[in-house]
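Starting off, we have a lone chain in the form predicted on its own, written out as C-alpha cells.
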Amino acid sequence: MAGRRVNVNVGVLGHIDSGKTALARALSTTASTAAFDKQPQSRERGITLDLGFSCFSVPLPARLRPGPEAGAGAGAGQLQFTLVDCPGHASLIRTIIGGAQIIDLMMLVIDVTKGMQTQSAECLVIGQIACQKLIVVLNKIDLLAEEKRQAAIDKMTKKMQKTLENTKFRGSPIIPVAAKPGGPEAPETETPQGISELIELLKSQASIPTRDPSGSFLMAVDHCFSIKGQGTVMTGTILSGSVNLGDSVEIPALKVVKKVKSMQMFHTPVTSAMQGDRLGICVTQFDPKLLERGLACTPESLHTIHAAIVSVKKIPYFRGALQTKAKFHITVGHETVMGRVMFFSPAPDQFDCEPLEETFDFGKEYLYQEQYLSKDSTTAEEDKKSDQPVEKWPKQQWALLEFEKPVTCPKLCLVIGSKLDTDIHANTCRLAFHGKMLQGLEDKNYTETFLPKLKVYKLKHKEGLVERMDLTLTPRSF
C-alpha cells in the first residue's frame, strides 16, 4: 500500500546537560509547537522543563513491509520517528515518567566525558518499566582529545555494557555521536557527528508497534494552547482507540465535552488518527489555562477513582523496605498524587501460583503484609531464625492504593510509586515500585461499600510464659 506511514515513538532520556535536546534537534526535520525548549522559561534557564516533540521520516525498510510491498521501493511508505525529548533535571522526574509511558523505543543519552550519572540511572530504571528496546548514545565525543578519542569511547562503551549486564537491555547497541560540536554557543554551521549512523541504527532497531484503532479513544494531553481565530489546541499521544474529524471528546477531569474542529500531525492536516499517533486536536470555546496536562477520551469512557488495587513489583535499586501505611508519590499517566499503600500477598500455600496479569480474583483470601516481601525485606538475623526455605517470596503481590485526591485513569494503566521528596543530590534511586492498575474504586465511600469484599486477613499469635504445670500421673500414663 503506497504511502503507508508507520510511526515509532522514541524517548530521548538522560541526565541533565547530556545533550538530549541538541540530539533531538540534530535528528529532526519537523518540530511541533512544543519542541527544542520553546518555552521562555526553558530558554531563560538553559534546560528542558517539559516534554518536547519533533520527528523525522525515512523510507520504510524492506523488512518492515508486508508481503509483495517489500520490493516496491521508496514508494512503499515512510517510517516516522517521533522523538519525545524528556527533561533531565531530578526535580522534573514526574514529567520524565509521563514521557516514558508513551514510547516504543528509548535512547539513553550519556555524556561521554562523565558516564552514568544519578538521573541517567533513574531513566534506565524507567526504561526497564516502560519499554522493550534501548539504544545508548554516547554524546559529546567532540570534547575528547582527538588522539585519545577512540580509546575513551571504547572504555566508556565497556563501562556501559557492564552497567546493562544485569538489566533487560543487556547487549543493547551503543553508538558515539556529537550532536552539537563545540557546545551550545557554537555556530550552526558545525556539522553533527555520527547522526547518519544513528539514523541507520534506529532503522535497524525499529519494529512495527502493535496498534489497535478499536475501542474507546484515549489521548495523553501534554500541551494546551490557543490559536487566535481558530480555537484551543490540545496536543498529545493517542494511547488507545482512534479519533475522527467531527467526533466529540471529553476532558474527564473537567467534565467537559467538545467537538473536534480540526486535527494535525506535525503541521499536516488529517481527518483521522489512531493509537500511537502524535496529534493536535483543535476545539472551540475552551480556555487552555484549564488544562496543562491530562487526558482526553471518548465521552463517559473514563472514571475518576479514589483508591485502586494494583499488582506491584519492587524496583530492585530502591534502598530499604516498602512499608504498609507508608506514603508514596503515585504516578498514573501524566498525573502524580500522594497515596498511602497497604501490601498483601497470596496465602503462603499459594506463593508459587502463576501471576494473573490483568485480573484480580475477589473470591480468594489474601494475606496482609506489614511490608512488601522481597529478599531485602528481612534482616540476616531474621533469616537465621526462620525455618522457612530461602525461596519464600510470592510470585505476585498487590497493594491497595488510597489517593489523597481523586485521579482519572484507564484500567490496566501503568502505576509508579516513588519517594520524590528524597534529596535530589543523594545518590539514590527514588523510584520504589511499579505495577498495573487492576481495579479502580470510584465510590468516595469505598471503605464501607467496597473494601468489605476484599478478603485480606492477618496472622496473629500470642506469646506467654508458663509459670507452673500440674501433672497428675495415673497407671494409664505408663
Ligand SMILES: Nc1nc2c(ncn2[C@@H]2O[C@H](COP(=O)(O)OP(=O)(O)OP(=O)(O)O)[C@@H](O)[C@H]2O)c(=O)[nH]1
The other form holds:
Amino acid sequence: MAGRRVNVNVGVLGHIDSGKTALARALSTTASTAAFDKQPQSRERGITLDLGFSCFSVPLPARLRPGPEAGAGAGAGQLQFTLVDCPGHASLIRTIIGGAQIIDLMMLVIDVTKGMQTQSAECLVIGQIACQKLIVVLNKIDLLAEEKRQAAIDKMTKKMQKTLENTKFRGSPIIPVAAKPGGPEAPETETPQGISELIELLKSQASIPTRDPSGSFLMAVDHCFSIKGQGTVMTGTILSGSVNLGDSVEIPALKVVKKVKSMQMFHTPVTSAMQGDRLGICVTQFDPKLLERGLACTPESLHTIHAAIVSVKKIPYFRGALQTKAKFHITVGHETVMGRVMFFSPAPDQFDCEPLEETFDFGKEYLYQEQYLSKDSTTAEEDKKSDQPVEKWPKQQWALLEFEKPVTCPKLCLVIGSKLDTDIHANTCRLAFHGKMLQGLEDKNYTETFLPKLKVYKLKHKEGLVERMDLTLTPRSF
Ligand SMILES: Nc1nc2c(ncn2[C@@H]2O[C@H](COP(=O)(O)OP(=O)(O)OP(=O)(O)O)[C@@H](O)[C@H]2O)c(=O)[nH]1
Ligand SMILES: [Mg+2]
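Any chance you could show the form predicted together with this ligand after that form predicted on its own?
And the full complex, kicking off with our chain again.
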C-alpha cells in the first residue's frame, strides 16, 4: 500500500436530532472539497443498519509521523478519520453502546439551543466507560440570533465545561458549528460553518491509536451483502487481533466457518488487517440474509455462556439502589440479554484490597449483599452506628449474572447493566452499572457444577435489614 495510513475511529453521538448525521456529512464533504484531502473521498451509508460509516482523510500531521526522514515529501502518509454515526433515539441505546466500543474518540453533538438532553447524558456516561477522548460539538449555531450568537455560545460552552467537570473528560475541547445551516429546507449549497476548524481540532486531538495485532481475531460486523459473481461481503470494525487473506473465520451466531477470499479497506484491496481497521471481508457460499449484524472471529475463540462473574461499578447518575435478584438488560460485548444479578463484596476486613482488574480469586471468601454497596444505599441506621463512615465502601465489588438465554462473547469483555424498560421520557439515566467479564460459565448446569466453588456467605444478622432497604429506592426510577 502506498504511504502510511493511520485510521482513527471517531464516534458521533448525541441526543436525537442534534445533527449527528448532518455533521458527519458536512465533515466528509468539507474534507473532500478542501485542500487537505488528496484521497478520493469515500462514504458508505448503510440502509439496514443504524450505525452509519463514512470516512475522510487529511495529510498525516507532522507530530504523528514516525521520524524526520519519513516526514519529507508528499508520501508522508494519511490520517484517516472513520466516522461512526450513531443513532440518537433512546430505543437504540444498544446500538449506541455497540458503536461506542469501536471508537477512539467521541464527538458529543449538542444542539446549542437545547443544551444537555437526556440522551446526551447517556452518551456521556457510555463515553466515560468505553472511550478515552472527547470533543463537544455545539451544533446549530445558525439558529442563534446573530447579535447574541457569541454570548450564547460562550454561555453554553461554560455550561458544558461545568458538566464535564465531574467526568473524566474535564477540560475537553468544545467547538461551535452549524452542520446544516437553515435546517432541512435550506439548499444544499448553504455552506456549513465551523467545519474546517473542527477538522483542525480533530487533527490536533488525534493520536496514533495503540493497536495490537496479537490474540484472536474479532470483528463487529455491521453490514452484510452480496456482490454478484464475487460472494458475500461482511463489513465491520476489527475489535481485536488481525486477519489475513485465506484465514478461516467463524460466524459464531450461526456456527459456520468460512475462508477469507478477499478483503478491502475503504475500497482498497488488502491482504491483512488488524485491530481498529474498518474492513470488508468477502467469503463465498454464505447467504447475507442470515446475518445483519453480529460477530466474526477466529474459529472457536468466543465462548457461549449462561452466567458470569463480573466486576461491577455503579453508574452514579442512576437513581436508586442496585438490588440483588433484580433483573437488568445486560449488554455483554455486543449482545444484550435479560439477566438477574447477585451482588457480593469482599469480606469487611478486605474492603481496602486493591482491585483485581482482569481476574477473579476463587480462593477467597466473599460477602453476599442484598444490594450494591454505595454511599446512597446506606441506611441512616447504619450511618449512625459508624463513627467513621469514610472507609466503609469496598474498592471493588462483583456480581453473579444469570442470563435468561445464553450469550456469545469474548473473554474480559465490557458489561453494561441497564433498565431499558424505564420510560424514555422520564428524563433519568437508564444505565445502572458497568464492569468487566471476569469469568464466563459455559456449563448449562453451572448451579451444580460451578457455583459451589464460589464462596459467597451471608451474614445472618444482616437479614433483619432487608425490609428497610426499600426506603432507599426511588420507585419512580424503576
Ligand atoms: N438550523 C440547523 N438545522 C440543522 C443543523 N444540523 C442539523 N440540522 C437539522 O436538524 C435535523 C436533525 O438532523 P440530523 O443530522 O438528522 O440529526 P441526528 O442527530 O443525526 O438525528 P438522529 O440520527 O435521528 O438522532 C434535520 O432536520 C437537520 O436538517 C444546523 O446546523 N442548523
Ligand atoms: Mg442521524
